[in-house]
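Below, in structure tokens: the form predicted on its own, a single chain.
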Amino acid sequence: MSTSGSANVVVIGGGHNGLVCATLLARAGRQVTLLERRGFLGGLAAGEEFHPGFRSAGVHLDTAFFRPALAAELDLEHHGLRWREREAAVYAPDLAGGDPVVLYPDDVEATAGGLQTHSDSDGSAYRSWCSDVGRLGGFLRGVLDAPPPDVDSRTLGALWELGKKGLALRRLGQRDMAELLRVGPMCVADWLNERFATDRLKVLLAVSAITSAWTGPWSAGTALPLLVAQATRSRSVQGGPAALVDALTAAARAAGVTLRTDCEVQRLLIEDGVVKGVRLQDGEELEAGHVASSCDPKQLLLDLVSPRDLPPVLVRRGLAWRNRGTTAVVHLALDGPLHFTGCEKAVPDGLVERAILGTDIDSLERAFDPVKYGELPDRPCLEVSVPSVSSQGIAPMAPKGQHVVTIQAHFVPYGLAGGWNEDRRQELRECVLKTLACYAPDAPGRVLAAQVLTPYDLEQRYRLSGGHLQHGEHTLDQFLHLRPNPECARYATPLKGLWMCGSGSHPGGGVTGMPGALGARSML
């Protein structure tokens, strides 16, 4: 064992939340060392070469939830960050080859106008729905971008924070307050069915509610994740997650953060309930008065901390934390563009950047059903991204004329009956390509290489307990102010000096940066 240096703070994990947390702490004058297990930073937002000349954009592709106010606070534009001028349209191709349903995330009128060709009522219904969500979104953003209230404290400051949230809710007005309380516990299928007639529009919207979830669209509480996603979506980063990671890394270095890669933490050093530092896999020990972990809660509480150092209630909470991954990731190297049948008129150049493949709400429910029994669905819900379309001329991800396709295949079980092996991965690959071919018939013949990452593979590759991309399910009892548990909901743990700053904390997963920011602010 080697002794080592020391730091005011050690941040475990070099994903986007770890980088945000470390940078804010360093800018406040702390001496910060960030430790990343892999050989490069970025975590789930880091791209990698998976076939010679072809580079993926990572697993988390959607940067539209990273908060612009946080980017400004970190001065990321000074470090090269640029926002997209227009968001990529999202297509729902028709299985029969007809016109696609198209969702323009930053253009309500364009979306509504297109919907008129599919339903006489859905154009106006979409305008009304966006207006309703917009009013509710202001309150939700205030809740999501602030630390959870301290419900145990009786200080004037804590009571004032609780009172402000209650006043903000009351300011919604009777109608909107009642609608928020009604919609939150609903299943997303009921909410969308009562508002819209077009099946594929409902699929486009519902996917945000069931991503990485152990729920189908008919499960209670699935309307809330959709409402949160709609309320917090902003602008995407030009160049995708790789560009965001580059800017965050540059900001961390400028703030004085010591960035160490290929450093896997084996165990936290704890004495009498107080954190003293960390021990690395190679035996090196790094002293620190504070440790902030961006790992998922189960990994932190059950792997990095010895059970004898934890209060029994936290061991129970860790064991009970639900993080059953249901999303697989398939990266494809194509020798040409990906063409969806029926999209030729809507996409003049034929290059679709984002598509969601599903026929109706019940098709999503049927895809979810086999997961409960550890089985593969016949036709998974596919969320298709072609990041090489927008990277052309910026940082090419594929040789000229060729493309990278990343598919998130939803409703693929982590705990597959009989376990995962190469034969079962090949079965999943064929299942995904067969489903893709229903909408893009020439796609399978264009595949030069494929990388299949099952939920089990995601666990091994990224140290994600259960292979869950959000560090834990976004269910009513594991969301918002209850995340990850009452004892750690305000980022501090019962162990003095140990904090949480990852997606398992409020306000949850995705590329938002807020768990890292709020964790850092709580430490300060």
Partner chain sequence: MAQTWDAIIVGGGHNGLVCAAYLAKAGRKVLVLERRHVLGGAAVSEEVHPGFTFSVCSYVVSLLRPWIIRDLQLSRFGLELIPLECSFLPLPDGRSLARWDDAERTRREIAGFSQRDSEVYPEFGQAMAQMARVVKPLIDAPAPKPGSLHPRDLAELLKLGKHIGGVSAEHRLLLSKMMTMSAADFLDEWFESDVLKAPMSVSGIIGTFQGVRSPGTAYVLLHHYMGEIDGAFRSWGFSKGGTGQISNAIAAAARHYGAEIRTEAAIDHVMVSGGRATGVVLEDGTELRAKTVVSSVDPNRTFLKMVGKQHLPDDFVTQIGRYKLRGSSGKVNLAVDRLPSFSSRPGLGGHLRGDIAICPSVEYLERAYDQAKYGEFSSRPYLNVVVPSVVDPSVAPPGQHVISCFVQYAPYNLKTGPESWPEHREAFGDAVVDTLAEYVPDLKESILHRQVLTPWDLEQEFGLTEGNIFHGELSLEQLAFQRPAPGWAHYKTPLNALWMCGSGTHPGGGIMGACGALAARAMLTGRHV
The other form holds:
Amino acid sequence: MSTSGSANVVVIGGGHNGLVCATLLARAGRQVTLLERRGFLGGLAAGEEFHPGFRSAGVHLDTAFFRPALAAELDLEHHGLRWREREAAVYAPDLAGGDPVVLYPDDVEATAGGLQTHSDSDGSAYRSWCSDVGRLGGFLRGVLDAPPPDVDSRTLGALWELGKKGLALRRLGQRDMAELLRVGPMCVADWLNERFATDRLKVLLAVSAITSAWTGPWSAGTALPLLVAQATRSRSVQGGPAALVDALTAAARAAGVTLRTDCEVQRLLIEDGVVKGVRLQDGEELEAGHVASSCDPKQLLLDLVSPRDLPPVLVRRGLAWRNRGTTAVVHLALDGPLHFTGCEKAVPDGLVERAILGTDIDSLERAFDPVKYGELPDRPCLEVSVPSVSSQGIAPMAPKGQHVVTIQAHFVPYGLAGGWNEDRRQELRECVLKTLACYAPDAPGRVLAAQVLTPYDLEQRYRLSGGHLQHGEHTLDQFLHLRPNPECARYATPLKGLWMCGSGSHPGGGVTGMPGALGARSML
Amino acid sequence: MAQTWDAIIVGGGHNGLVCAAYLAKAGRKVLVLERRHVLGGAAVSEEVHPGFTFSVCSYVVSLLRPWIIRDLQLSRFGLELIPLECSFLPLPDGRSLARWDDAERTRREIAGFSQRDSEVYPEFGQAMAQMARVVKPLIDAPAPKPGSLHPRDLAELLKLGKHIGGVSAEHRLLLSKMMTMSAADFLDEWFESDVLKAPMSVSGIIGTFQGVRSPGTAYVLLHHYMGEIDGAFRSWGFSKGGTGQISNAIAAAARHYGAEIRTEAAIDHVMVSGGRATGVVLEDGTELRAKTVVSSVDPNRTFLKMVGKQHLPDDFVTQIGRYKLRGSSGKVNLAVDRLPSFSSRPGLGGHLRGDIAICPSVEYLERAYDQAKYGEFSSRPYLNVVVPSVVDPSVAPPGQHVISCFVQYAPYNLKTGPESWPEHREAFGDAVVDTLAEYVPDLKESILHRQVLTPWDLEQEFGLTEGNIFHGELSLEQLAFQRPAPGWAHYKTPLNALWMCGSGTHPGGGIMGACGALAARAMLTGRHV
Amino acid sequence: MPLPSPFHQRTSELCTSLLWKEWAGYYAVCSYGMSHEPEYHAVRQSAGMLDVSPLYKFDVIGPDATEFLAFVSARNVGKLKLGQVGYGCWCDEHGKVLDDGTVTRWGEQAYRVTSADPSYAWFSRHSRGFDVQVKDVSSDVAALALQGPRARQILEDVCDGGDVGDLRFFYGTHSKIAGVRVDVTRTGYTGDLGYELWMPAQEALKVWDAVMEAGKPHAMLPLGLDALDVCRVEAGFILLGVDYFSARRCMTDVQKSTPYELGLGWTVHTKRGPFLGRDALRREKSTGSVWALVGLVVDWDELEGLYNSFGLPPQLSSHAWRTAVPVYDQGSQVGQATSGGWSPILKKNLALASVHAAHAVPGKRLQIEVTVEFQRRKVSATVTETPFFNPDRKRA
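Shown: the form predicted on its own; wanted: the form predicted together with its partner chain:
Next comes the full complex, this chain leading.
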């Protein structure tokens, strides 16, 4: 790429992946313009004021998957990024007011110790599970942090890469390899039932397997997402996703990226299979030799490119892409802390930062069942975060003594039978608050304001097809070289100059930065 | 002086008999021991009501390997297969869809629901035929051994890789989707009409404890396209005289080659001495000695009941303990005094000479599954109904008929415990009859006899642990080189001189015969018998 | 089980031979009498009338109709004038032929497409992003082909309006027959002067009766598929499922064909905006095709000599054949003849063949396999341009 007019790079979408991609390209000397539809950067990771004096920390709250090596490469610490000293403990309160089950993501021993009170065997079971997962994790990280294998190519290089993967798998040892192949396609319920007795421990672990999934814990293939989550979790960012976005934005500016907000791309300009630039909603046309899209694949393939310009196979792939959103997000402004019953002893100050509300694996499955019929669950599984707890004293998100609670509610169907409207949104709000009240009886009375984002709202607000937070379901058939499809899996697309760098590409959704980084690397 | 055999086969089901026939054909001295008074295991015909012969459990045949039919000359020993003419789906609103051998007729039937689907249907069939071609070597050969560095295994793996590599990229993508997706999602990519998706997706869940929306169920769709009868793709068939006739033919072949077969010979346990299996002890105390013991019963029963943990490595016992069986289906057989007449297509017709699916929508199937997940049988279950007496008059008195209903879901593990099934048996039978009567109005008046088999009955009567008709779920982690346990997918077991040849081994359940044949082949080529 | 066509009541009365076959799900007459020869001669000397209702018919309507059809066809349909008919094929994205047929522009935004295979799913799949409606009217529209030198006169006698007599080759007009609105196009599958009549299925019999009546003084006969088959070989027209296979139904790439390989290169316009298969077709146009479709004329004297050597006179069926036989060049196979037959009017033994492109040189002598008394032999055949039979009246 030269730096003359048509050699510019346009990055579509100012979420964390777009920012990572743009920054890496700019640092390599490219002229990069990043276009964000909304008035500010960050996408799903952006913090926003949703009630006077109350700011959310973003929709994607878990920053523990952002790769430290990438943060180092981008000098994010230089741009203000701080890692947390201690990870937030995750509580599973008891409906009956008993002791919560507590998971300390960064402390196996503390977790195992705490489990003793719930089960004789789960403490040691947890230790051995963690060590098993840890062994498999090394291999998985290697797979996830590299571009997906090129299985269709017969070139020596591709075969060499594939061979290396095979050898790495082989190096796991016969037993671990067998275990990986056995567990990978399993359902998470079976896997956890094999290992643990405590119901709420299983809930705490299973949730990461079914977040935004169109599958319940009894569906095959759900063990793998849990394995992946365990393998790639590290430290969280101090101040949450909003702070990460600030650092990424500063890094992008420093690298010379032109950041343009309030710029909605209407269509890609393509001539004879070659990308020439983009046309904005207001009619402005930007010339570019390369366009990197961090939008979801469906939007890119079906909306931003005319079917006349796209090989029909990609239209088919776009249509086949599965991104049925199942998570709703509710931001609450609370006039005091969130108290869970039974947690008084474990958390004397009452400031729980993360909690997962579900009684057992079957309760998750029952929360999932109605999604298949386009219905709301009676009792959704709630992933509750109180980001204002850790932001106190740093960058307050709420007036003193008051709190911001962000709830991810599973499972709420994008395709609600009869469609979404204000009534149904209110119904969802009540359903979430009622469920919350089962564990935190005084919470509904403390709610000053609630912002309810149904999957449909998420689609409209964030231009997220299907309202799917990960740009596409994390299933085996949308994994590795199949993400988002074999033609585009290595970030390049069959259209010359068009690249993908969003969560719809390997290794997928969540705040990891990897699709953006791997996309930029393959462009370079 | 006690007699000694080269091999004692535990269980006289079709796989045990196939294995025995192959071993006997190779000159080995073989004894088959069957617990019941009839041979065939789950592939059995019995006169349950005077004049009416039921294919009690398994009721249609598709995957019986043609090479086994040829090798064992089964047609000479009485095997006759009659192809199914049609797949019929009656709907509660009085409409119906029948899919025929006649492509144009099928196209017109489907076009009544969706014109687009009517044209995509043959394209789908063609893609599936290609897929079946790709997969076929996998079910006709022992499971691959990934991770093994033995030159022979590497060569096998390479051959397989080459075979897969010779497949077009598009077809490889299709294959990976089939291996990982749910049947419903997979079909969503092709079709828009529920009346097509429901009966097609359902083949992905037969005998499994999964719903059509559970990932990993898509590949079973292929079985429909692999059903070979004499080499013809895509045909399912009845066995004349019921599926027991298949077992009888195989038994006749085995006897012809010199195998001895004893019924009502229940085995108490496998004798182990010096770290080897040395024979079996019958329930009546009789000891029978053999150089090898080959078990065609499911892995759970084989290892945990007949052999015993104490003779096996702990790891292996854990693995077998984790092996999922979870039966999910039952069977209701009806003797009726008249032809079942469907309100959507009254009277006799080609639609009765095929298989009839009661599953009006994907949602219907999913709701049936949801109930089962929490330990109840489906109040409106999926039924796969056949009326074999329409093509084979030998199974019922003239003018009267046999209706066989395969029923899903009927979870072995009821909320109230599996042993409570006998209390729920009749309610379960009622649910089935009520469901079918919605489509066949005068069904209830026509019933002369009703046989209800719950998963509990399948376990107690037929020795299928947890009533699983496939000797273990056909889920991805229990297939190929992991069936029944990683490292033990090649018919050999950790106990010397003990082998497996049942559906709990690769390539799995269904009346295929491949498990028995491949096991015999493995034993013979390794000179283990 | 085939269905009766809208003309079945009439055709079944006339079909005394009871020789029927299935065509696209309908009963179709092979020949009305035990021999199809009178019907053949009617087409070449007076006129024949064929029920072509089983053809698939689609209406493509909407603001983007032109753009859409141009996108799915290898032919630049955008160039069709009002009332003009274009013959062409449509390809998959790899430039392999799916089907061939005609496109008639009946209005600024309204087209009628005919095809041999059901194509609704394919059309609607690719209509994403176009403001267009595709409607399958196959069973609503009945169709007759009136073919032969007297066809024009018969139509002039029976048609009410539409200036049918002045209708140019591959154009269409609206007219009325027996009070029924009929679309008339000057098209056909016989390579002769001829027309096709399109009408509402429920009024089809009125039109049949009127045209039959008008045809009587001109010695017109109802025409079956056997005679048509001889005509189409003489005209050098390819047939889907015989001379080539739809890429949709092919299991391997080798089984597929491109327009250039089928002699349809003249219908392909690559110098225009994106259309399905364009890049592959452009490549093929510049690098050349692997296969070519050619006409073969079998050497009569050699054939006669071959039969003589068995002590037999030449024995040729009057039916066209469609079982492929190998074609050789000096002993090595260079292709296959896919259909052919004896041309009564040319007195020649003809074949249509796909051969390696290098052999598609008019005048080149190849050999075709002939089986005499169960023994396979080879007889010379000369590569010839098609149509074999091309009377001036076809276009005049």
